[in-house]
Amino acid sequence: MWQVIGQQKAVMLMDRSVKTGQFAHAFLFTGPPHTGKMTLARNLAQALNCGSDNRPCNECSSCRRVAAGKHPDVQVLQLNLEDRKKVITIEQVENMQSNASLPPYEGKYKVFIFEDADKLSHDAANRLLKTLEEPMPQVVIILVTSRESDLLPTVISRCQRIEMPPLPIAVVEEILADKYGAPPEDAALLSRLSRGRLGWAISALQDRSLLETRQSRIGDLLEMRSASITKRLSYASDLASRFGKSREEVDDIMELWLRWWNDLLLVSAGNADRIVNLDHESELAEQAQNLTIPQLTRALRDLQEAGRQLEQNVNPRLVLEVLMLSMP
C-alpha cells in the first residue's frame, strides 16, 4: 500500500511504472517540504524489492526493513551534519558509485535516496552525472529536493521529474479532521498554516512545540513594530547569524512575516474571512486600523525583494538590516 496521501497523480504513476516493470533508472521528486516526497521514495524503494504481488504491502521483511532504514540494497544519502559546508559531499557520490557496481546483496534492486539533492556540492553533482549519463542495471537513483533551481539542469535532465504540489486547503483541513481526528478550530487553522503541506500539518497536530515556534516568531514580529531602530538592527543582525546556520529557519520566519502582512491587507480590504492566522483575528483586526493599504503593500513588497535578495546570495545582514528599518 502506497503511503502517501493527497498525491493521487504521483502514486499512480509510481503504482503503473511498478506494475509493468517499465519505469526510469533516475527519478526527480519536487515540491515543497513536507508533500510527501521522501515518504513516496521510501514507498517506491519498498515496492521495488517487495516479495508480495500487491507492491508494496508495508509487511513483509523487505518492506519493514526499507522502512526502518535498515535494508542493505536501499541507501539514503544525506548531509553530513559535521561538515561544516553542509553539502553532500563527492566522497559521498563516490561511495555510492561504487556500492551502485555490486549487485543487490538481496533484494531485486539497488536503490539510493538523495534527500536534500539539491545539497550537493559542485563536484559531487558533476560526478553524479556520469551515473545518470550511464545508468546501471538492478540500480535506481531518487532525487528528492524542494529547491529545484539550485540542481544543475543536466542533473535534472536526465530523471524522470515527478512533481508534487500543495493540496488544497480544503484538502487538508478534511484529511486533519477525519483522517487523524483534529477538533474543527484545529484543523481549519493548522490546514491554512499549512499552506497545503501535508506532512507539516500533521505533525503540527502531533507536535505541539512547532505552533509554540509560530508564536514565539509572531511575539517577536510584533515587538519589532514598535522597537527602537537600535533594537531592530539588533535583531536583524541575529537573523543574518542564524541565517548562516540555518538558511530554512530564516526563510521560514520571513514566510511567517508574509503571511502576517497579507492577513493584515485582507483584514484592512474586509476580507477578514480569508485569513491564515485564525488564532490572532482579534489583533490582526487591532493592528490593521493603525496602518494603511498603501503600508500594508509596500511591507509585503519590501519582504518579497528581500526573499529574491537573499536567493541571490546579497550579503544577508545587509539586507535584513534594510527590511527591518523599512518595517511600518
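Residue numbers count along the first chain shown, from 1. Keep in mind it's a predicted model, so treat the numbers as computed, not measured. Rigid core here is just the name for the largest C-alpha set that superposes within 1.5 Å across the two forms. Compared with the form predicted together with the partner chain:
- Put the two forms on the same core and the Cα of L320 is off by 2 Å or more between the two forms.
- Shown in the overlay between the two forms, fitted on the rigid core, is a CA shift at Y235 of 2 Å or greater.
- If you fit the rigid core between the two forms, you'll see the Cα of V11 move by less than 2 angstroms.
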The other form holds:
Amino acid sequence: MWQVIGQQKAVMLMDRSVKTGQFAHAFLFTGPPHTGKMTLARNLAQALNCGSDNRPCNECSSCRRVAAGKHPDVQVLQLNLEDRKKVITIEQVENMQSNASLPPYEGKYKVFIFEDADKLSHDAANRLLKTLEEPMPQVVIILVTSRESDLLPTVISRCQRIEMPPLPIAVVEEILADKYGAPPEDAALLSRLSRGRLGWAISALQDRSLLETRQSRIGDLLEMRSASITKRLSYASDLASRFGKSREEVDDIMELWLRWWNDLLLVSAGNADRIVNLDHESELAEQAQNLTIPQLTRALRDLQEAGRQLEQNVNPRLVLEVLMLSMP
Amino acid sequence: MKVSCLQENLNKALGIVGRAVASRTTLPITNNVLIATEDSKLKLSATNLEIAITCWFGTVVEEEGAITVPARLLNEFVSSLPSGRIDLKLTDHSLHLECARVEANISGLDAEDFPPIPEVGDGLTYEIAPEDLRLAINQVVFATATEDTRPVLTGVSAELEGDTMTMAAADGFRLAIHKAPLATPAKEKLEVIIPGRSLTELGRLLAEQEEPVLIAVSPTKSQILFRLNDVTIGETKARVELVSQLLQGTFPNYRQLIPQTYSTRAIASTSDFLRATRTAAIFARDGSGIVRLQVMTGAQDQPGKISISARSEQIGDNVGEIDAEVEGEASKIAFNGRYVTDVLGVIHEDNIALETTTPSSPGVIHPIGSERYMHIIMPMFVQW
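Return the structure block for the form predicted together with the partner chain; the form predicted on its own was the one displayed.
What follows is the entire complex, opening with the chain shown before.
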C-alpha cells in the first residue's frame, strides 16, 4: 500500500516501476512543501526492499524499520543540525559515496534520500554528479526538494523528475472529511488554507496550534490596519528581528497577508464565494467596503515586491517598514 | 536473560567485537553491542554495516534473552571491574550487571532493531591456515588506496583457485601481490574484492589461531565470512566470525603491470636496505619523499653496491651505501621513500632482490627464498 494520498500520477509511476523492476537510479521529487514527497520517498525505499508481493506492505520488519528510520540500507541525508551548518556538506556526500560502494547490508537496494536537496552546497552537488550519473547497481538515490530552482541544472538533468503538484482544493476537502473525519467547516477552511498541500492540512487538523497561530497573526493584521504609524513601525522592526531568526516564520506571515488582501479583492469584485479565510467572512466584507480595487491591487503588488526583495537579501527592516507605511 | 561469566572472558570478548562497533554512524543502534544467549553460550555481536564481528563463548545460561547496550560504555565498565564472576540480568530495557561488590544498570535498545548479522550460508567454502592468511594480509593490505575516488582500490582483490589464494592491492603507485597456499584445494574459482579495513581487523584477530580459518562467500557475492574456531578466551576456545561486505566492481587487471624482464637485478640485505632508506627518507621529507637509488656493478670479483640518497634544497642531503650482489648493468631509479620502507618493513626474509629496467619503468621487489610475494613500485621522475 502506497501511503501517499492524492498524487495518483506519481504513485502509479512508482508502482509500475517497482512491479516491472525498471526504474531510474536517481529520482528528483519536486513540488511545494507538504505534498507527500518524503512520504513517497520512504514508500519507494520500502517497496524496493520489501519482501512481500504487494510492495510496500508496511507490515514486514523491513518496511517497519524503514518507516522508523532504523533500516541499515535506507539513509536520509539532511542538514546536520548539530553542526549548525546551512548546507549539506561535501563530507556528508563523501560518506554517502563510500557507503554506496558497498552492497546492501540486508535488503535488496541501498536507498539514499536527500531531504531538501536544494540545501546541497555547490561543491557537494558537484561531488554527487558522478554518483548520480552511474551509481553502483543496487543503489537508488532520491532527491527531494521544494525549491527546484536552487538545484544545479547538471543535477536535475541526471534524475528522473517526478512532479508532485498541490492537489485541487476540492480533493483536499474531500480527503479531510472522508479519511480524517474532519467536521465540514474545518475541512472547508483547512483545504483552502492549505492551498492544496495535503500534508499541511492534515497536520493542522491534528495540531490545533497551527490554527491558533494563524488567528493571532490575523489579529495582528487587523490591529495594524487601524494602528498609528509609530506602532506600525515598531511591528515592522519586530518582524525584521524575527526574520533574522527564522525566515520561514516571516514568509508565512507575508503569505497570510497575501491571502487576506486577495480575499478582500475577491469580496470587492463580488466573488465572495471563492475566498480562503472562510471564518472571517464578516471582517472581510466590512473591510472591503472601505477599499477600492486599485488600492487592493497596489497592496498586493507591494506585498509581492517585498517578498521578492527579502528573497534577494535586501535589509529586512527597511523592506518591512516600507511595506507597513504603504499598507492602506 | 540471566547469565554469569568471568570478567576476563567478557572483557576479552568485548575487545574482539568492539573493533566492529561503528564510530560515526547514521544508525545509532550500531554504536551498541548485541548481547544474546545462543545454544547455552553468550553471543556478542557488533557491526558498523561494513564489518560485523560475532563471538560465542562459554557461560552459564540460566535464562535466555537478548538486548543491545552501548558498546563503549559496557567495555569501559567491564574492563574496570575486578577479575571474577559477573552476573548479567535483563530487566525491561536495561542490563543489570553484578560483579563482586559492584552493581550497574545500563539502559539499552531493543535487540530486534539491531541490524541482522548477514547470513552467508555454506555455499562456497574455502580453508586456509591462519599464519598464511595473516602473512598475506600483512604484506598486501598497506598498499590499498585510502581515498575513496575509486572504491575498488580501497579493497584487496582476492582470487581463490586450485590450491592458492592470490591477494593483490594497488593504489595507483604501487602494487602488492601475495600468493598463499590454501589448506584444502578450492572446489570452485572465486574472485572478490575485500575492503582493506576488514582485512586489517581480520589480521588482528588471527594472532593465536592454529586451526584453519574457514572462508565462505554468500551466493550473491555481496558478503564474505571468516570463521575462526579456536580463539582463546580464558581457559576455553571461542568461535569468532567476521562478516565483511564485499566491494562491487572490477579490480584493474594488474597482471599486465608486472614487468616481464629486467636489466638490473640487485640482491641486498633487507634490514640494511630498510635502514638506509629510512635514513634517506629523513632528508626526503621536503622533496616530496624522493629517494634516489643507484645500483653499481662491482669491478671484477668485487660485490656491487646500491647507493641510496636524498636531497632537499633547504635542509641538505645524504648518501648511504649498502652491499649488493648485482647482475646486469648499472642503473638509476627514484622512488617515494615511504613506499620502499613500507614494503621492506613487511618482508621477513633476510634478503631481497630489486629488479629494474629504466629510470621510468616500475621497479620490482621480491624476497629471496620465497616465491609468494612480489611488490611493484612506480618510479618518480627526477633530474639526475
